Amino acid sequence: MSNFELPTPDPEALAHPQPLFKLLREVGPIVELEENDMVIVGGHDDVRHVLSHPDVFSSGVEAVSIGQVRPLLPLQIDPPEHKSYRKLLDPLFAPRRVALLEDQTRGLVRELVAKFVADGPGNFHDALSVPIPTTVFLQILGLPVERRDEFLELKDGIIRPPAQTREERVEMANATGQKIYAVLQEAIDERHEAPRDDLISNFLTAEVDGTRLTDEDVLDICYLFFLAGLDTVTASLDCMVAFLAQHPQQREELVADPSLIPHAIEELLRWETPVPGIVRITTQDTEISGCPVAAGRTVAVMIGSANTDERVWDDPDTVDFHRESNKHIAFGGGAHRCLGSHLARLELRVVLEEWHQAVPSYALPDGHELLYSRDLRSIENLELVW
């Protein structure tokens, strides 16, 4: 185990984290941050090991506090109980079920792309990255789209709080969490009175192992969906379009051959990894690559580092839309692998198809510096010209 002082990320490091990931891997298989009482895992095989052993590396409520009052379902419960909830939820986001959303999603994308083009060059994040996935998800979940700005502000209060100190962030997350619970409870109460064709209504009649979900169960599922569904695809779109705006040759490949877009999405998920790391808590004394890790330690699993590990990837620093094998773990791994990966892929593909058909050539304004956020790597100032 090696001690390591994590540098304060500057704009360059946030935009291009791969050199820092490489440094982490070179320091050692396990890197200890004493001031955070945390260890960092950056090697591909070690990351997969951690994600594949939830009995030792738990995703429980102790791992991340995001304003919740109970474990979020199914993220913060581990096997075997976790399996029962995934059995309920996985079919709702299976490829065949998700495919039914394509026509509606494409219609929304075309409408918003046409408006953005008509309004002239501007901010891709505000015009498309935010409204497309949030609208799709609010419709699926059953929350009013017209309250999108309110919901996004609540989501940011958890994921991107403006507070500076840890204590301030925790206080803000707890206060925001109560507001999210109130919004979701209001929706649940409405569906008890008049069920609708949406996920919340479905959850209220669903069963896990023969037992009907309680209102608290539904709240704990929807709280997780609320945060994940309103952020991660936005972050992915930001990263992908920003890359393509700065790499015209690869963008032109997609314009010339749209069938490459699904391959490009997988490669950009590998290279950009919009969710670069997740957290686990050790349930017992253990080892990672021979390095001891005590029970109760926080383990930061660097997915972005695993996706660029030169020991398992051929030419990892080259973004290759023709890469023959791409078993990235941008959606995580093991039992807790991302529930919404198929929906995310659908949205990303449709947006990139429609955007490049409408605007085949675009770039950043001269001298414009993109500002990537920490943690989830979104880009609020994604200004484009064409």
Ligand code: HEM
The other form holds:
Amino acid sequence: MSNFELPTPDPEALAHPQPLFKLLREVGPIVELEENDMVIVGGHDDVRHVLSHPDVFSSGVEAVSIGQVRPLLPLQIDPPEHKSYRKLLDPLFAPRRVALLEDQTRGLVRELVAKFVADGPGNFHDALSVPIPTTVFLQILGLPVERRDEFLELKDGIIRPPAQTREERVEMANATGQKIYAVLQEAIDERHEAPRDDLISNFLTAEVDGTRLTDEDVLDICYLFFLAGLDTVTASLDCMVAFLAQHPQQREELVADPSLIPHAIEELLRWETPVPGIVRITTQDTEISGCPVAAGRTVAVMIGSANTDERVWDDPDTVDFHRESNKHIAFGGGAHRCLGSHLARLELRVVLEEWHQAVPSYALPDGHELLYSRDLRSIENLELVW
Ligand code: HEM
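Can I get the form predicted together with this ligand as well, since the one above is the form predicted alone?
The complete assembly is shown below, putting the previous chain first.
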């Protein structure tokens, strides 16, 4: 969900960012990166402060440029307008609505796990982390699953562009963005002709405070969904299974007692924080824990750091599936808190349940080094043996 870059491309730091986060907090409430005029915030309370004051720390369109021609809805529109969109979207992603997807999701997961076991051992990312969430998501949004590879390539053109410089990234994002708009406009046109039982049709007929969404609104909602829905659960699954492959005792606990899985998911969301940083822009001169921040500064909000801040977490560097309370902010906080969190939790739980039932014991191949991507954490080379 953001284009924030960790300051170092070192593979060890990408795999284990927590020491870097600690360093960040030790430097002070804010760290200024002069070369790109960015302010980094890593303390838990400061991160929460930023996220709960959207009037001062805006997530408006200036904050992140990812090929869009208008603000992404609802992410790049601040309260009070933001509230109308969430009023419309929240019921579609409420726990009760999402629970209806469990049987269908479990059927898909069982089928793909059985295939992976029969074909395996191999790459968990390719066999399960990519196809499961993307199939579920494309089906509910209403885009053709058989065009998944094409859609994933478009999503990666924005989130993980094979470009070196900032200018190249922006150029590639703009070109890819046009293609995403075209795909979505085609889907919208088809629903105007004949509505279906999917989210795009829902958006076209829904009303916000008595007014229908325009085609542009629906396009701007779907553009964000396209990026958020096709990447985050994949990345989270990769991180969680990579951790469990390397921590056999904790994995055995889950195998022995699957009711621990939801707790393990929360703790791994805290520890791994798959979306480590998000971005805001200051609308006025302000301060963060007494440090002045001028209007118009880009603020990188390190939720991964907040999730391991020793000032609020007991034993933050221990991954503990039995934590009494776990108020992590891996799904963000404040008005823009993740809309898809219940769907993500459902998918993660069903995959971890079915996977551990089928393959209770697994590991990385000897000497295999996992390569974590920059920006959003993900591991494409998640090879497993069992
Ligand atoms: C484990 C998986 C996921 C993680 C870790 C995650 C994380 C986040 C975070 C950190 C934010 C806050 C962004 C900000 O404030 O700048 C966010 C917002 C959002 N997420 Fe997720 N997300 C996940 C899954 C999903 C899924 C599956 C969907 C779609 C169905 C989704 C849709 C959204 C939307 C629409 C927003 C913007 C909400 C708003 O602005 O009101 N997310 N997500």
